[in-house]
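Shown here is one chain on its own, the form predicted on its own, set out as structure tokens.
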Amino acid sequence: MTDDASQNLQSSSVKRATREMYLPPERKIVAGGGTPHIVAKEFSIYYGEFEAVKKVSADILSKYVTAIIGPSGCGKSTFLRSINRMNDLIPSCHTTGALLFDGEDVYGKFTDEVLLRKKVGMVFQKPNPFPKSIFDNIAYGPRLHGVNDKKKLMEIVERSLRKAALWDEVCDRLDKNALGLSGGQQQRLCVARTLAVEPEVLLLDEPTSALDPKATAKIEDLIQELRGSYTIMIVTHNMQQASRVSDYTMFFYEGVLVEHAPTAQLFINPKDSMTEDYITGRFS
């Protein structure tokens, strides 16, 4: 063997042993198929002329965790808030392409916004509470969508504190303000406000890039609980993160959707070289 291609195996084998450390062992199965429930075809949205989401093509699949990579500004965030229609809040903002939900065009003409909001729930990067009490931010959605008998209130905000891994934390004080709770737990309480409505996808846009390690774990392990009973797809700067919640990655560099696959793929053999240079640090 020459000593170029020794040098070359050498720096195979550490490329991949770089990408296999972000793999717990337990994530190193490749995820298996499943059913799309959000489809989108030559996908593109722009802000007045600027294109920052160019033709994107990717099937989401029901009640897997995806999660959303690459550099700052390339897309990531807008891609996600695409999905239920957040973008529209910019005038500039248009699409071209189809993006579907459940077979549906988002943005068709005939699409109920405040409907597919409350099936395609949102948890932002910075924790968000009403200034309310807990039971009452717990408590808006379904009292917007005419669920007002306080026992079965009582009951969806137990259940959604419960699913979000708060209940315990909070069950003593629900009629203080949410403002009074830590970071990490304002953080849990919106994404069970989100889950009262009881949507059918979860969008997190950097959900724990505003909170200590500790809180952060128990975004993600609250992730790990959830996943399977929703379709979640989360944006986050951080591959470890990536690597340790998703059952699907999905890669994105100057708008362009470089490379979308079962996590362990895309970080052990990724396809395309930009996808092996990003995740070894090669640029950020």
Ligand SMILES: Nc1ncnc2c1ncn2[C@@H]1O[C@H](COP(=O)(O)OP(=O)(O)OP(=O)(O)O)[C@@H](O)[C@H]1O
Given for the second form:
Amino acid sequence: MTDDASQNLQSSSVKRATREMYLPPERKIVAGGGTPHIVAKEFSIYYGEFEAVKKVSADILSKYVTAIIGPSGCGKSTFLRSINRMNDLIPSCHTTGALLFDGEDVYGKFTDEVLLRKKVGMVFQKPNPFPKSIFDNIAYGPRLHGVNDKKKLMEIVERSLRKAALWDEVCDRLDKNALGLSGGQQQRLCVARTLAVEPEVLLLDEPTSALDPKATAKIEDLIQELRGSYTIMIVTHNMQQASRVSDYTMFFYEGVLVEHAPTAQLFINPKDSMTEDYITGRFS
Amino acid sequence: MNLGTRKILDRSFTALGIGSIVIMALALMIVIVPIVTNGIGALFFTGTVEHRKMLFHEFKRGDSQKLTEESASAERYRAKVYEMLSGFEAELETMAPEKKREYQPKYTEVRTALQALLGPLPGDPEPMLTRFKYGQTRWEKAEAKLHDLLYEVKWDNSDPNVMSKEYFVSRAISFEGTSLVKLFPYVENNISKMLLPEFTFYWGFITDSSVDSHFFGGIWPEIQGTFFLAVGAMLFAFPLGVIAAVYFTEYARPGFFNSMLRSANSTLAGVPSIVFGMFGLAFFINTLKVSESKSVIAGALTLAIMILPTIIRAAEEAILAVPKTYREASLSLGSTKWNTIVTVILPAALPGILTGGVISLGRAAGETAPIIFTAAVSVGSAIGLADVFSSPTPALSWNIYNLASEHEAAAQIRHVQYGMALALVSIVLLLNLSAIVLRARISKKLKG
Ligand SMILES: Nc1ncnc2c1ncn2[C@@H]1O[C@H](COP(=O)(O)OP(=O)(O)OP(=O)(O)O)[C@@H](O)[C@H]1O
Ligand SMILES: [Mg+2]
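So that was the form predicted on its own. Now I'd like the form predicted together with the ligand, please.
Entire complex below, previous chain first.
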């Protein structure tokens, strides 16, 4: 496509068509109230001097799926990882403002980050199973939190694998090394591993970026299934995916939360022209 | 740079690389091949009846009936020699005084050579040292001694401009006209009947203790001592090293103190081992008084200090090589830092940590200098486990040096020295091999 042609595409009718393409007809939740599960207040995240996330204020509602979109390097991962304090691993990283989880300050002096991470599970961009058996991967979390009974562990493993739609594929080789699974299976294994801890929140950082369309569809189905029982936040570069799976969408640009709205509203009728430009593909 | 030059450069570098590897392999061969061939000779050799006698008397091993028969048969042939000797002694008495004075020293030389060859002669007092109680136990040595009996060494220093040259004169000639002249061809022709050479596999070389400072017997005390020292060193250094590595990689905050510790560690790795030996003596024995004087424990501690930096380095590298994603995954599941280290990081780093450990174990087994002042003695029996706190021990590394240079009869027991070298090389090789196998197995398990 030449530059001229892409300019022409910006005509408003084409714009609307592009936007509507994102919306599946059966989308039920358009907008709605709910209890905020995670609340950010003037929340900034720094890497040393560099402010990667700038004064974000937002309520993330309980039991809804929230998608985070935005161009590369805009701070999506940084924001997501701050919710379960994975940023603690980076020595230069620090925050200002407040981030509340269930009304409690995530970065409070007396916050137990281990307990927090138990409640806020995370699935990473690249599947990262442990170099252990499938069973031991899923049982890792429950064992940590005191479940040692073999039968009970087996129950948890089966339940988690079923939830992650992986049970049928691996039920006969639970003792095999998880690294022998395909990429898509590994990613679903990671979801199952997170679910086994029974978290309240599920953070997904581009969970399908390394997967083929079929495996992606499975993960998306999974999100649909888990929706309503977990608060889910998903970072994605795929606009269709955001519109397919999420109830709310947050658009970040250079560390600033530009727009946070019900997904249908944000895609059909964005308030901010920057959002509009981004979702119509003016920049990526 | 054009394609042609690039190709030429590539090729010449390949040639250079292959060349250096070949040179290295050759150098290794030059060292290893004599050790192996000579060392094997300590286990497999042509042994004489004297060897079997020695085994029977010193170690109560062997077929007593067969030995009696063999001794009797050998004795029949030796009896003739003894007869000739007494015959000549009688003849000596009847000689004119100046003749007698001429023959007496020559005859003593013959007797000495025969003693070395066959063991004590009739009428000799019972020797004090075990080494003189038996004749030559190894056939190739017997042949050398036979040569000593048959020929006298003379030195040709007629030309003052060249170094004097060795030449041999038949002893038979100097006894021309006496009854003893028949002795030389008789011994030469019947030597194998007097010594009964036979192919011998002396497995006891590995499991026997030495008799009369390595003249006979095996090297078990040395092997066991080496084992105690190396394993003892590992018992101290391995846990300590892994803990230090975990501290450096997971807990230490970057800063002056930390970088000082790290450079101290690197410096320690470069300190010559003899310095560790001195340190061990000064610190563990004189200051801490872990033992009265040399002991296994003092040596093990000294070796532990010596290998600690290597273990720390290897473990650190192995831990740093564990993908960050494992740590993230574990933490995100609500694991504590400590738990993550124990259940995820260390298992994943295990192959690297173990390799470092086993290589250090090999180094501890092979080092001489650190144990000279702290643990090693030249000759001793195998010590019990309970004695490690109080007794020193012989060890392979030290005794190889000792037999090569300090031993009063080093030249006569070269085979023992080579046998020790072979044992040490085999132990170290075996350890390294097991490290490779272990590493491969664990890696395979980790990779699925
Ligand atoms: N460990 C770090 N140290 C310093 N700066 C960092 C670090 N990690 C990320 N950044 C910076 O913070 C900003 C936001 O990074 P972040 O990873 O959150 O972006 P992102 O939106 O997730 O991008 P992508 O879509 O490419 O994953 C970037 O400018 C990045 O360079
Ligand atoms: Mg990211």
